[in-house]
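A lone chain, given as structure tokens: the form predicted on its own.
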Amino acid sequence: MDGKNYINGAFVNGNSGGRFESRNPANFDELLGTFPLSSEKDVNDAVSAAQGAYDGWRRLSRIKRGEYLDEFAQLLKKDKEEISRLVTMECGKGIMEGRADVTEGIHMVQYVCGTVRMPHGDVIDSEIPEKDAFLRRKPKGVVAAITPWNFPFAIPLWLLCPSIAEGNTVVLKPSRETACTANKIAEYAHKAGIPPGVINIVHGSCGDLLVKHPDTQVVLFVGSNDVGSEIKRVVAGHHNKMCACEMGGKNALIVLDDANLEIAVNAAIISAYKTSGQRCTSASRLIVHEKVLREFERRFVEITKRIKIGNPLDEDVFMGPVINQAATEKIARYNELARKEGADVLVDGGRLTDEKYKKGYFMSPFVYRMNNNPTSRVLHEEVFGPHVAIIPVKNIEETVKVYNDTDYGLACAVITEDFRKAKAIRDDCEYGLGYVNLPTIGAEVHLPFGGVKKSGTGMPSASTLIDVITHRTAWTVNHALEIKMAQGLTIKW
């Protein structure tokens, strides 16, 4: 692919003349597309142009607004199984993933296009009965989206497709590692008839310049703690500026003395391999009851050793491969950094190096057993792969504190037959999506997303999106001919 910026409805090279590649982590020798470096012009240009269109956009009837989106929606149907190979091969996850992928960005497209014909404002009774009173939501104008990779096609849809159906027009910064997704993205809007201007994509590492820029009004992210804390500072500079951002976690799966097992190891498996362990909301953490520990573990680590790990086009894959050199860098020393605090290690994983695997970055589980130790760094740091600690706990006081001994709080779920046991967790941990009897994994797009502490400052989905996107207005209308004040204050001339 010879990927290009899609600015004002066009696509178009950039500035510098620079450019990167995309390349398949599972054989890197595959080359996918090179994209353009952006420079502060690309930047510039691009929120020119949604500046451009937003009045015109704004100015539109939601219904018309939602209509683009329809038309959106219908075409990225037609084309799911081919949109869903190319997120698996830029990827890395596995086919079914990458469907699922499509499937959830395509479910958001549709949750937001039915909201458009909904209530999205509320009549207030005023004090004074002469009176009606209404609250009203304006969009804010130029929304910055900058988005990871292990989701490249749902999460652009989660920020884009909420922010243009309330009026505002977007800049979407996708991950260098999955540009070549977000250009189907753009050239699918493109078909759509979304008016140039309203979605605009730049490529490169320019993130920090849409941040920055004077005339971004919403800065929407999702990534990594570092990198989303930096954007709250800068964003805390300018007075006019907003931002949400989802951080990462350091999730849990929790595994009650009164479990299902089988529920219990299967939830297990899917929280912490699934994308190879590189969601946010991943389990690398597993908090288990010492009643059920071994049991639990002997059925865990035995899947571990079975599971799939190859080519993420193959139906019966289970673990692609990672991302790129860095994870298996990263990975590889938190793996080191666990038996140096004393883990003891349950299954040795680590880079793959077969033939089949030499030209892809493949790794091993890595499942070790260690108490929890508030000084540790592997049990309180986000590792993002397939690196998993079995935490033994005594009751069920013990468990809410190992569980909330971490700086982050976005996913938790808890395997108990006892609804008691389970309110427990719900109302104690610190979390931002909770599951019973389920993996920490599996967020729907009509309910909120995002978490507490590190793990963010907003909620970035299309349920509770809104508030940042748009501002509430009041609106009071005064129907008498005589001025009167909720407050009792009369003037007389």
Given for the second form:
Amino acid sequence: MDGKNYINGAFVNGNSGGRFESRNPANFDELLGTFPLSSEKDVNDAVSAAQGAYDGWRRLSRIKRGEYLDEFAQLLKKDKEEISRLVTMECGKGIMEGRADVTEGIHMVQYVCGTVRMPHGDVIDSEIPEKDAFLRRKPKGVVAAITPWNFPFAIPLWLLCPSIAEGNTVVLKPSRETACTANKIAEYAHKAGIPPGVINIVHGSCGDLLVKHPDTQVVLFVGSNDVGSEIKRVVAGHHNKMCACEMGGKNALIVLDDANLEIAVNAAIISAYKTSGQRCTSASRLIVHEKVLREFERRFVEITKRIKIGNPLDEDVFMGPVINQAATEKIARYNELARKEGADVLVDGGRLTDEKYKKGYFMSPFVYRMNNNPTSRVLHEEVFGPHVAIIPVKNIEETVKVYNDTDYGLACAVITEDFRKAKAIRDDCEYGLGYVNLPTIGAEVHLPFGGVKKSGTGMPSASTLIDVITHRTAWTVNHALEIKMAQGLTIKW
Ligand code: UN1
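Next up, the form predicted together with 2-aminohexanedioic acid (UN1). The previous block was the form predicted on its own.
Whole complex next, starting from this chain.
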């Protein structure tokens, strides 16, 4: 793909002349596309295109804006398989997951189309019978969206679709790793007739320019805590700029003493290894009651060793490569660190170097048992790879304590048949996404998505994103011929 920026309804070259590459992580000899390293001028052009389109766009009815999105969904659905293959080739996750990513993106477009005919405000009584009061939402203006590579299709649509349905316009800065998928989104938005300037895309390493640009009113970010924290610092220095950040996790799947082990093992495998452990919702901690520890471990390790790793386009491959060289090095460092911190290694994993793996960033799972320890780095830091700790616990109090002993609070799954114990987990653990007898992954677009603590501020997904990309206004109308104040104040001159 000869990649370009998408600004004001046109695919245009960058001004700097610099380019970067997107390659297939399962075969780094395969070049998928090159893209502009956008300059400050490119970012300014994109923001002014979004600003220019804003007035016309916000004045359309929500229903009309929804019709554009409906057309967008229809076109995407027709080419779902082709887009899924591109997603898989670009970010390395198995083709089933590539399809799920595209499905999740389309679900978001459909969800948002549904919302445009739903009530989006409130009628509120005034203390004065002659007054009517309304809560009405208004768009904020230009939204900057900065998105990661692990859901290169769904996450941009999580952020774009509600934003534009509410009347905002957007500049998207996708991950450099998955620039081709981002441009596919632009192609389809263009075909759907979404007016010029409503969606713009700039590529490269220019997210900071968007964040500090005086004319972006909202910053939406999904990615690492380091970057998100920096975004929050910059945004805090601007009055009138909002941000919502979703920034990873150190999630856990909890297996209680009465758990159905069939469900527990299956949920653990899915939580730990889908997307090769590279989801913000992946579980890198399995907190297991000592009563079922041996049996759980035996089954989990046995399946882990059978996991098929390989070309993610093969239907029967469960785990593709990780995203890049830096990821392989980071994961290997944490595997090493686990040993140093006293891990009991159950499955020794690392970079795969056989002939069939040597052109890609393939890592096999690393599994260990380790008691919780407040100073351990491997039990507290996000690894983002197939790196899994099994942590034994004795009772529900200890389970809650261990679960909460991280700076993150995104996804929490508990496997139990006991509704009282499930309630204890529900009430006392710190998370944004809670699951019973399910994995830690598998969020749905119409539910709130986001976490607490270091995992995020705001909820950058559909059903709660609306609070970030709109502001609520109180609109009060007087039908009397005199002014009566709610606090009983009447003034006669
Ligand atoms: C992410 O990794 O940033 O819950 C989001 C899930 C996904 C979302 C992951 N749909 O599995």
